[in-house]
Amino acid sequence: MKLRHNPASPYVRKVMVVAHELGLAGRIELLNTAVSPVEVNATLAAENPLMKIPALVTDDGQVLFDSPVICEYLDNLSGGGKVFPSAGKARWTALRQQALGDGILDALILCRYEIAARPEDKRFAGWTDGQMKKAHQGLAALEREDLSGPRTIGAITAGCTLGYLDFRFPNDGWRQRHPKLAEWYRGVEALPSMQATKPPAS
């Protein structure tokens, strides 16, 4: 399997912690791979029309995307039901994490991308102030989740969620707002395979 990967997006290390966790992380060849909201990169085009990462090919020539898709396509090859629960109350509770975290992750690139990619003088308060509210009220209720238990995607989705946070708004502050998943990721970062997948540190 190929991955088209970045090890600074938090969307691409979600795939390669449940690739760790579920032992198929030597199985995938990482392609390093730039991504940009305002450039065209025509070799990543040809395999993902909307030129996002993470995009896999499979071992048989199929190219799936985004996250969530492959994530599933990883369980499901490692015999399904380990990181996404099979069926029941189990199964639409970590649907729901997996989405509330990505959601977090949406605002926070979007908030990224009007610092980073803007000249000072053109960047929009009110955009960065509203994207920057939804990603706060997602972490105010990711601190009501239940996160404990088995590692599904749920938890897996929240930790790489937070890693961002560290990595790009360092002085955001969410611990001490949400003492619960302050604790409760004091753990998680610990994990090998979230070690094993830390961005770069600059």
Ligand code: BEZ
Contents of the next structure:
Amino acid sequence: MKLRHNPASPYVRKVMVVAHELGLAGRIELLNTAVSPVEVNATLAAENPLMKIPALVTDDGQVLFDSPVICEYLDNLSGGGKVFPSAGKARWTALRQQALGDGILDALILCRYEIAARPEDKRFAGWTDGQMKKAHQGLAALEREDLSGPRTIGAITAGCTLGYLDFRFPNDGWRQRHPKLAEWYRGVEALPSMQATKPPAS
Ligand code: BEZ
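We have the form predicted on its own; now please give the form predicted in complex with benzoic acid.
Every chain and every other molecule in the complex is listed next, the one we just looked at coming first.
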């Protein structure tokens, strides 16, 4: 399998944490891929018309995107029901937690693009504030979730979300606002799958 990859992307990290947890990381060839909110990447577009990473090319030549689909594919490949509970309340809880983590990431990445990719005189502070408000409300909801127990896609997504917050928004202060989440994340960030997928230093 080949994965369109960028070590700074938290969605790619999700996929790789799942791969490590399932013992599949060694079967994935990483293809480092530059992405931009404004520029066309023709190579990536040939596989994923949305030009987003991660995109997985399976051994039989299918292209899968985005991260929830790829993660479920990997779970299936390893027998199913491991990080995606197969049915019932456990499944809906894990899927809700995944959607919450992904939604927080969506808001954070829109902020990141506004701050890092737009010239200062063209930035729209109201936009950044609005996205940050969504991220903060999402984090407050994540604090109320039960993330203990078996490591599901919900917990993995939450871990990658908090990792991205530390990576790109180190002064956010989320640990002071959400001590329960901070305590939970202390154990999660030490896991081998999280250590193996840490974002780059800058
Ligand atoms: C980042 O550099 O923050 C980033 C890179 C790729 C995808 C999303 C975020």
